[in-house]
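Quick heads-up: it's one chain on its own, the form predicted in complex with its partner chain, in C-alpha coordinates.
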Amino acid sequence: MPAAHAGETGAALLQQRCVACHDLQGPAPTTLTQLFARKAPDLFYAGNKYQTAWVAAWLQQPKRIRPAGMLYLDHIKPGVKRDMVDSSTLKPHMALNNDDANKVAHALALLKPYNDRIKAVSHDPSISPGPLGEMLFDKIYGCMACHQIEPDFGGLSAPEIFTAGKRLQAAYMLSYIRSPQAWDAKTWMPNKHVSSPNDQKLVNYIIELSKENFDE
(Lines of atoms letter the chains of each structure in order from A and count residues from 1; the text may use other names and numbers.)
(Lines give C-alpha, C1' and ligand atoms only; values in the text may rest on other atoms or scores of the structure.)
Protein backbone atom coordinates (compact mmCIF):
# COMPACT_ATOMS: atom_id res chain seq x y z
CA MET A 1 0.00 0.00 0.00
CA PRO A 2 1.44 3.39 -0.96
CA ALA A 3 2.41 5.50 2.04
CA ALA A 4 0.08 8.34 1.02
CA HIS A 5 -2.93 6.00 0.95
CA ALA A 6 -1.93 4.44 4.25
CA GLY A 7 -1.65 7.93 5.71
CA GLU A 8 -5.19 8.84 4.67
CA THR A 9 -6.59 5.71 6.22
CA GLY A 10 -4.44 6.16 9.27
CA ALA A 11 -5.75 9.69 9.70
CA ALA A 12 -9.23 8.28 10.04
CA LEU A 13 -7.99 5.79 12.61
CA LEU A 14 -6.37 8.61 14.54
CA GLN A 15 -9.68 10.42 14.71
CA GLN A 16 -11.56 7.29 15.70
CA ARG A 17 -9.24 5.80 18.28
CA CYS A 18 -6.61 8.29 19.42
CA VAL A 19 -8.05 11.77 19.61
CA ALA A 20 -9.96 11.16 22.83
CA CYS A 21 -6.68 11.15 24.75
CA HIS A 22 -4.04 12.60 22.41
CA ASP A 23 -3.96 16.16 21.10
CA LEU A 24 -3.67 16.05 17.32
CA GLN A 25 -4.17 19.76 16.76
CA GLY A 26 -1.93 21.68 19.15
CA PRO A 27 -0.67 23.91 20.53
CA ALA A 28 0.90 22.40 23.62
CA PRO A 29 -0.41 23.58 27.00
CA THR A 30 0.54 27.13 27.89
CA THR A 31 -1.05 27.08 31.36
CA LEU A 32 -0.98 24.56 34.18
CA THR A 33 -4.75 24.23 33.89
CA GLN A 34 -4.24 22.99 30.35
CA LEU A 35 -1.36 20.79 31.49
CA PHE A 36 -3.54 19.17 34.16
CA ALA A 37 -6.15 18.38 31.50
CA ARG A 38 -3.69 16.64 29.18
CA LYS A 39 -4.35 12.90 29.25
CA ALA A 40 -1.55 11.59 27.03
CA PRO A 41 1.46 12.79 25.04
CA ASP A 42 0.70 15.39 22.39
CA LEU A 43 0.84 13.86 18.93
CA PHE A 44 0.28 16.90 16.78
CA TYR A 45 4.02 17.07 16.03
CA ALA A 46 4.60 13.31 16.05
CA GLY A 47 6.25 13.45 12.63
CA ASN A 48 8.90 15.77 14.00
CA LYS A 49 9.42 13.66 17.11
CA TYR A 50 9.08 9.91 16.67
CA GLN A 51 10.72 7.27 14.53
CA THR A 52 7.98 5.77 12.40
CA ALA A 53 9.24 2.19 12.63
CA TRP A 54 9.24 2.42 16.41
CA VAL A 55 5.70 3.81 16.46
CA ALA A 56 4.42 0.97 14.28
CA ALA A 57 6.06 -1.66 16.46
CA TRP A 58 5.10 -0.04 19.78
CA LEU A 59 1.44 0.26 18.83
CA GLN A 60 1.28 -3.50 18.39
CA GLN A 61 2.94 -4.23 21.73
CA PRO A 62 2.64 -1.09 23.83
CA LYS A 63 4.86 -0.92 26.92
CA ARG A 64 4.78 1.87 29.46
CA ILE A 65 7.42 4.51 28.69
CA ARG A 66 6.60 6.88 31.54
CA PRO A 67 6.82 4.88 34.79
CA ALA A 68 4.47 7.29 36.55
CA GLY A 69 2.12 8.01 33.68
CA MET A 70 1.68 11.16 31.61
CA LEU A 71 1.53 13.58 34.55
CA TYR A 72 3.37 11.92 37.38
CA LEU A 73 1.64 13.84 40.14
CA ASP A 74 -1.66 12.18 39.20
CA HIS A 75 -0.16 8.74 39.78
CA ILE A 76 1.85 8.88 43.00
CA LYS A 77 1.11 8.24 46.64
CA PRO A 78 3.10 8.67 49.85
CA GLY A 79 5.25 5.67 50.73
CA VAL A 80 7.26 4.58 53.77
CA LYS A 81 10.65 5.66 52.40
CA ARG A 82 9.54 7.98 49.59
CA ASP A 83 6.60 8.73 47.33
CA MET A 84 5.68 5.75 45.19
CA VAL A 85 3.97 5.16 41.85
CA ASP A 86 0.31 4.32 42.42
CA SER A 87 -0.02 1.60 39.80
CA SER A 88 -3.74 1.26 40.41
CA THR A 89 -4.26 4.61 38.67
CA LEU A 90 -2.36 3.68 35.52
CA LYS A 91 -4.19 2.32 32.51
CA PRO A 92 -2.67 0.22 29.72
CA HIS A 93 -2.50 1.62 26.19
CA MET A 94 -4.62 -0.12 23.59
CA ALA A 95 -2.84 -2.41 21.12
CA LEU A 96 -3.45 -2.27 17.36
CA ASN A 97 -3.07 -5.00 14.79
CA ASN A 98 -0.16 -4.86 12.34
CA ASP A 99 -2.16 -3.24 9.55
CA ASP A 100 -3.72 -0.53 11.68
CA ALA A 101 -0.47 0.14 13.54
CA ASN A 102 1.35 0.80 10.29
CA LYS A 103 -1.44 3.03 9.00
CA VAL A 104 -1.45 5.08 12.18
CA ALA A 105 2.34 5.30 12.24
CA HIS A 106 2.39 6.65 8.70
CA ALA A 107 -0.38 9.12 9.48
CA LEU A 108 1.52 10.38 12.50
CA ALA A 109 4.68 10.74 10.40
CA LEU A 110 2.85 13.33 8.31
CA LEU A 111 2.27 15.61 11.31
CA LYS A 112 5.24 17.96 11.02
CA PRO A 113 4.32 21.50 12.03
CA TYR A 114 7.78 22.18 13.44
CA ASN A 115 10.07 21.41 10.53
CA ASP A 116 11.67 24.80 11.12
CA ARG A 117 12.83 23.76 14.58
CA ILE A 118 14.24 20.52 13.26
CA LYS A 119 16.04 22.26 10.40
CA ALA A 120 17.51 24.74 12.88
CA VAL A 121 19.64 22.02 14.46
CA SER A 122 22.23 19.74 12.96
CA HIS A 123 22.79 16.44 14.68
CA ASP A 124 26.35 15.19 14.37
CA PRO A 125 26.58 11.44 15.00
CA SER A 126 30.37 11.60 14.88
CA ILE A 127 30.66 13.46 18.20
CA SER A 128 31.06 10.50 20.48
CA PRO A 129 30.59 10.89 24.20
CA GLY A 130 33.10 8.10 24.72
CA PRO A 131 33.15 6.71 28.22
CA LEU A 132 31.94 10.05 29.61
CA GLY A 133 28.40 9.77 28.26
CA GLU A 134 26.93 8.31 31.41
CA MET A 135 28.82 10.82 33.55
CA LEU A 136 27.43 13.70 31.50
CA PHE A 137 23.92 12.33 31.79
CA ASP A 138 24.04 11.30 35.44
CA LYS A 139 26.46 13.65 37.18
CA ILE A 140 27.16 16.76 35.13
CA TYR A 141 23.61 17.47 34.03
CA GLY A 142 21.75 15.33 36.56
CA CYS A 143 19.30 13.94 33.98
CA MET A 144 19.01 10.62 35.83
CA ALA A 145 17.21 12.42 38.61
CA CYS A 146 14.06 12.09 36.51
CA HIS A 147 14.95 9.60 33.74
CA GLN A 148 15.83 5.91 33.90
CA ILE A 149 19.01 4.96 32.03
CA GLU A 150 18.23 1.26 32.41
CA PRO A 151 15.26 -0.62 33.82
CA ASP A 152 14.92 0.07 37.52
CA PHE A 153 17.66 2.68 37.74
CA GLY A 154 16.97 6.40 37.72
CA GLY A 155 14.05 8.72 38.26
CA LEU A 156 10.44 7.92 37.53
CA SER A 157 8.75 11.23 36.74
CA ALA A 158 9.95 11.41 33.13
CA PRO A 159 10.08 9.01 30.17
CA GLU A 160 12.60 6.17 30.30
CA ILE A 161 15.69 7.14 28.38
CA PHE A 162 17.09 3.70 27.55
CA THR A 163 14.61 3.33 24.69
CA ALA A 164 14.67 6.96 23.56
CA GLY A 165 17.33 6.35 20.91
CA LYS A 166 14.96 4.00 19.11
CA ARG A 167 11.86 6.03 19.84
CA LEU A 168 12.88 9.59 19.03
CA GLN A 169 14.49 11.30 16.08
CA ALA A 170 18.01 12.52 16.82
CA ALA A 171 17.35 16.08 15.66
CA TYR A 172 14.27 16.26 17.87
CA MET A 173 16.28 15.16 20.90
CA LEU A 174 18.91 17.78 20.16
CA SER A 175 16.34 20.53 19.74
CA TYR A 176 14.42 19.46 22.84
CA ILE A 177 17.52 19.32 25.03
CA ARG A 178 18.45 22.84 23.90
CA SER A 179 15.00 24.19 24.76
CA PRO A 180 12.36 21.91 26.23
CA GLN A 181 10.07 24.90 26.75
CA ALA A 182 10.10 25.74 23.04
CA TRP A 183 8.35 22.42 22.45
CA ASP A 184 6.26 22.17 25.59
CA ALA A 185 6.08 25.41 27.58
CA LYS A 186 4.90 23.85 30.84
CA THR A 187 7.00 20.67 30.77
CA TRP A 188 8.71 19.64 34.00
CA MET A 189 11.93 19.05 32.10
CA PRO A 190 14.13 22.06 32.87
CA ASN A 191 16.44 23.76 30.42
CA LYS A 192 19.87 22.84 31.77
CA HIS A 193 21.65 25.02 29.23
CA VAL A 194 23.72 22.16 27.91
CA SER A 195 26.63 23.61 25.99
CA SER A 196 27.81 22.36 22.61
CA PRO A 197 29.18 19.85 21.88
CA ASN A 198 27.87 18.30 25.09
CA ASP A 199 24.34 18.44 23.71
CA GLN A 200 25.50 16.33 20.76
CA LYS A 201 27.27 13.96 23.14
CA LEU A 202 24.11 13.51 25.19
CA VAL A 203 22.08 12.66 22.09
CA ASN A 204 24.71 10.20 20.92
CA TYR A 205 24.94 8.69 24.40
CA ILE A 206 21.16 8.13 24.32
CA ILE A 207 21.42 6.51 20.89
CA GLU A 208 24.26 4.27 22.11
CA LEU A 209 22.24 3.39 25.21
CA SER A 210 19.33 2.19 23.09
CA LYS A 211 21.61 -0.35 21.43
CA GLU A 212 21.94 -2.12 24.77
CA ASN A 213 18.40 -3.40 24.07
CA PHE A 214 17.36 -3.20 27.71
CA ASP A 215 13.76 -3.37 26.56
CA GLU A 216 14.04 -6.77 24.89
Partner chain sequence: MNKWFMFLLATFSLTPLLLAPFASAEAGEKAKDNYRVYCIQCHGMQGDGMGLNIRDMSVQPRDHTDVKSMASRTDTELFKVIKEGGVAINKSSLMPPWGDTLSDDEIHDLVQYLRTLCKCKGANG
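Just so we're on the same page, rigid core means the largest C-alpha set that superposes within 1.5 Å between forms. Numbering follows the first chain given and starts at 1. For clarity, every value in this text was computed on a predicted model and none was experimentally measured. What changes on going to the form predicted alone:
- In the core-superposed comparison between these two forms, the C-alpha atom of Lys119 has shifted by less than 2 angstroms.
- Put the two forms on the same core and the Cα of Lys91 is off by less than 2 Å between these two forms.
Could the form predicted alone be given as well, to go with the form predicted in complex with its partner chain?
This part shows the chain on its own.
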Protein backbone atom coordinates (compact mmCIF):
# COMPACT_ATOMS: atom_id res chain seq x y z
CA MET A 1 0.00 0.00 0.00
CA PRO A 2 1.32 3.49 -0.77
CA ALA A 3 2.32 5.68 2.15
CA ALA A 4 -0.29 8.22 3.20
CA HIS A 5 0.42 11.93 3.05
CA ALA A 6 1.22 13.45 6.44
CA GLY A 7 -1.88 15.65 6.39
CA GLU A 8 -4.30 12.89 5.40
CA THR A 9 -7.25 12.51 7.78
CA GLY A 10 -8.57 9.30 9.28
CA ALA A 11 -11.71 9.57 7.14
CA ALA A 12 -9.59 9.85 4.01
CA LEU A 13 -7.53 6.84 5.05
CA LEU A 14 -10.69 4.83 5.57
CA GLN A 15 -11.79 5.64 2.03
CA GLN A 16 -8.36 4.89 0.62
CA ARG A 17 -7.48 1.74 2.53
CA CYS A 18 -10.62 0.17 3.98
CA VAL A 19 -13.69 0.76 1.86
CA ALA A 20 -12.86 -2.00 -0.64
CA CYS A 21 -13.61 -4.63 2.00
CA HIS A 22 -15.50 -2.91 4.83
CA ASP A 23 -18.92 -1.27 4.63
CA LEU A 24 -18.61 2.27 6.01
CA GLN A 25 -22.11 3.39 5.06
CA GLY A 26 -24.60 0.70 6.06
CA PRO A 27 -27.12 -0.68 6.43
CA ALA A 28 -26.19 -4.25 7.34
CA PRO A 29 -27.15 -6.98 4.84
CA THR A 30 -30.84 -7.72 4.66
CA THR A 31 -30.62 -10.62 2.18
CA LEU A 32 -28.51 -13.77 2.01
CA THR A 33 -27.02 -12.56 -1.27
CA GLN A 34 -25.73 -9.44 0.47
CA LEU A 35 -24.51 -11.51 3.40
CA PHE A 36 -22.49 -13.85 1.21
CA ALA A 37 -20.97 -10.84 -0.56
CA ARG A 38 -19.66 -9.37 2.72
CA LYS A 39 -15.86 -9.38 2.61
CA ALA A 40 -15.12 -8.10 6.11
CA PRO A 41 -16.94 -6.84 9.20
CA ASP A 42 -19.16 -3.79 8.74
CA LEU A 43 -17.56 -0.67 10.17
CA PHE A 44 -20.37 1.86 9.79
CA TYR A 45 -21.18 1.51 13.51
CA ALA A 46 -17.60 0.95 14.68
CA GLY A 47 -17.88 3.75 17.24
CA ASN A 48 -20.69 1.86 18.96
CA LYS A 49 -18.81 -1.42 18.86
CA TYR A 50 -15.04 -1.23 19.24
CA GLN A 51 -12.68 0.15 21.86
CA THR A 52 -10.62 2.84 20.17
CA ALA A 53 -7.30 2.00 21.87
CA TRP A 54 -7.63 -1.62 20.77
CA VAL A 55 -8.37 -0.61 17.17
CA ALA A 56 -5.28 1.62 17.02
CA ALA A 57 -3.03 -1.12 18.43
CA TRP A 58 -4.53 -3.91 16.31
CA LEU A 59 -4.14 -1.98 13.05
CA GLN A 60 -0.41 -1.78 13.68
CA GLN A 61 -0.08 -5.52 14.38
CA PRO A 62 -3.16 -7.27 12.97
CA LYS A 63 -3.94 -10.73 14.33
CA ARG A 64 -6.68 -12.87 12.88
CA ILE A 65 -9.91 -12.60 14.86
CA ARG A 66 -11.97 -14.97 12.72
CA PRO A 67 -10.08 -18.28 12.45
CA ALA A 68 -11.84 -19.20 9.23
CA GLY A 69 -12.30 -15.75 7.75
CA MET A 70 -15.47 -13.80 7.18
CA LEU A 71 -17.36 -16.66 5.54
CA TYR A 72 -16.48 -19.98 7.14
CA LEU A 73 -17.50 -22.09 4.14
CA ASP A 74 -14.90 -20.40 1.92
CA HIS A 75 -11.92 -21.24 4.11
CA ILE A 76 -12.25 -24.78 5.43
CA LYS A 77 -11.13 -28.19 4.29
CA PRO A 78 -11.96 -31.70 5.54
CA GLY A 79 -9.89 -32.94 8.46
CA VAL A 80 -9.50 -36.33 10.12
CA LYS A 81 -11.97 -35.54 12.91
CA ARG A 82 -13.50 -32.20 11.88
CA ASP A 83 -13.30 -29.43 9.34
CA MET A 84 -9.99 -27.58 9.43
CA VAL A 85 -9.08 -24.06 8.43
CA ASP A 86 -7.44 -23.87 5.01
CA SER A 87 -4.96 -21.11 5.79
CA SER A 88 -3.80 -20.98 2.17
CA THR A 89 -7.09 -19.28 1.26
CA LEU A 90 -6.83 -16.55 3.90
CA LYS A 91 -5.22 -13.19 3.23
CA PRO A 92 -3.47 -11.15 5.92
CA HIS A 93 -4.87 -7.78 6.95
CA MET A 94 -2.76 -4.76 6.04
CA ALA A 95 -0.77 -3.12 8.84
CA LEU A 96 -0.65 0.65 9.35
CA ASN A 97 2.00 2.79 10.96
CA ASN A 98 1.31 4.35 14.36
CA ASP A 99 0.15 7.70 13.01
CA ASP A 100 -2.21 6.28 10.40
CA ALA A 101 -3.56 3.64 12.80
CA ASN A 102 -4.49 6.28 15.35
CA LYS A 103 -6.11 8.47 12.70
CA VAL A 104 -8.20 5.58 11.43
CA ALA A 105 -9.13 4.45 14.95
CA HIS A 106 -10.36 7.90 15.90
CA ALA A 107 -12.27 8.26 12.63
CA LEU A 108 -14.01 4.95 13.30
CA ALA A 109 -14.84 6.07 16.84
CA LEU A 110 -17.02 8.82 15.34
CA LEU A 111 -19.26 6.32 13.53
CA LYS A 112 -22.10 5.96 16.04
CA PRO A 113 -25.47 5.58 14.32
CA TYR A 114 -26.74 3.26 17.06
CA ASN A 115 -26.27 5.33 20.19
CA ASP A 116 -29.90 4.61 21.06
CA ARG A 117 -29.18 0.88 21.27
CA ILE A 118 -26.20 1.49 23.55
CA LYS A 119 -28.17 3.83 25.80
CA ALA A 120 -30.95 1.25 26.07
CA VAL A 121 -28.70 -1.13 28.05
CA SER A 122 -26.74 -0.74 31.25
CA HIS A 123 -23.69 -2.89 31.77
CA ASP A 124 -23.10 -3.84 35.41
CA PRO A 125 -19.42 -4.71 36.01
CA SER A 126 -20.18 -5.59 39.65
CA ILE A 127 -21.98 -8.81 38.66
CA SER A 128 -19.31 -11.47 39.01
CA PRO A 129 -19.41 -14.18 36.34
CA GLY A 130 -17.99 -16.72 38.79
CA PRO A 131 -17.75 -20.35 37.66
CA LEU A 132 -21.21 -19.98 36.11
CA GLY A 133 -19.90 -17.53 33.51
CA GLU A 134 -17.81 -20.13 31.73
CA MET A 135 -20.54 -22.76 32.12
CA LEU A 136 -23.08 -20.41 30.54
CA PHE A 137 -20.76 -19.75 27.62
CA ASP A 138 -19.45 -23.27 27.07
CA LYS A 139 -22.38 -25.50 28.02
CA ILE A 140 -25.72 -23.84 28.64
CA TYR A 141 -25.80 -21.53 25.61
CA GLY A 142 -23.30 -23.52 23.51
CA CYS A 143 -21.27 -20.47 22.43
CA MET A 144 -18.04 -22.44 22.19
CA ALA A 145 -19.43 -24.40 19.24
CA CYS A 146 -18.62 -21.32 17.13
CA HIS A 147 -16.25 -19.20 19.25
CA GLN A 148 -12.79 -19.93 20.62
CA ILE A 149 -12.14 -19.11 24.29
CA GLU A 150 -8.39 -19.54 23.85
CA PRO A 151 -6.20 -20.09 20.79
CA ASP A 152 -7.16 -23.31 18.98
CA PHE A 153 -9.81 -24.21 21.56
CA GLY A 154 -13.39 -23.81 20.43
CA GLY A 155 -15.28 -23.30 17.19
CA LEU A 156 -13.94 -21.91 13.93
CA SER A 157 -16.94 -20.22 12.35
CA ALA A 158 -17.13 -17.04 14.44
CA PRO A 159 -14.78 -14.44 15.96
CA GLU A 160 -12.57 -15.61 18.81
CA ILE A 161 -13.68 -14.43 22.23
CA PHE A 162 -10.43 -14.39 24.20
CA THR A 163 -9.61 -10.82 23.12
CA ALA A 164 -13.21 -9.58 22.87
CA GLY A 165 -13.12 -7.95 26.30
CA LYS A 166 -10.41 -5.61 25.01
CA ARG A 167 -11.83 -5.35 21.51
CA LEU A 168 -15.50 -4.64 22.13
CA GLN A 169 -17.36 -2.15 24.26
CA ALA A 170 -19.19 -3.79 27.16
CA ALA A 171 -22.52 -2.11 26.35
CA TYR A 172 -22.28 -3.32 22.76
CA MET A 173 -21.67 -6.90 23.87
CA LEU A 174 -24.64 -6.75 26.22
CA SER A 175 -26.94 -5.32 23.57
CA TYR A 176 -25.72 -7.78 20.93
CA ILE A 177 -26.17 -10.80 23.19
CA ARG A 178 -29.73 -9.70 23.95
CA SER A 179 -30.64 -9.26 20.28
CA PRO A 180 -28.02 -10.07 17.61
CA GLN A 181 -30.48 -9.51 14.78
CA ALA A 182 -31.17 -5.96 15.95
CA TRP A 183 -27.58 -5.19 14.99
CA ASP A 184 -27.22 -7.49 12.00
CA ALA A 185 -30.44 -8.90 10.56
CA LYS A 186 -28.76 -11.82 8.75
CA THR A 187 -26.04 -12.62 11.26
CA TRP A 188 -25.21 -16.28 11.83
CA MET A 189 -25.38 -15.58 15.56
CA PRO A 190 -28.58 -17.07 17.01
CA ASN A 191 -30.67 -15.24 19.55
CA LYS A 192 -30.34 -17.42 22.64
CA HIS A 193 -32.83 -15.28 24.57
CA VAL A 194 -30.36 -14.92 27.40
CA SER A 195 -32.09 -13.82 30.57
CA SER A 196 -30.80 -11.27 33.06
CA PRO A 197 -28.46 -11.44 34.94
CA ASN A 198 -27.01 -14.21 32.77
CA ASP A 199 -26.38 -11.69 29.99
CA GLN A 200 -24.34 -9.58 32.41
CA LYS A 201 -22.45 -12.68 33.57
CA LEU A 202 -21.59 -13.57 29.97
CA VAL A 203 -20.25 -10.08 29.24
CA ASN A 204 -18.21 -10.04 32.45
CA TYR A 205 -16.90 -13.54 31.74
CA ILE A 206 -15.69 -12.31 28.33
CA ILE A 207 -14.04 -9.29 29.96
CA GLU A 208 -12.34 -11.50 32.56
CA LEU A 209 -11.20 -13.90 29.84
CA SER A 210 -9.44 -11.09 27.98
CA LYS A 211 -7.23 -10.42 31.02
CA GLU A 212 -5.41 -13.73 30.46
CA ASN A 213 -3.48 -12.17 27.54
CA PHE A 214 -3.83 -15.07 25.12
CA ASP A 215 -3.16 -12.58 22.33
CA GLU A 216 0.36 -11.75 23.50
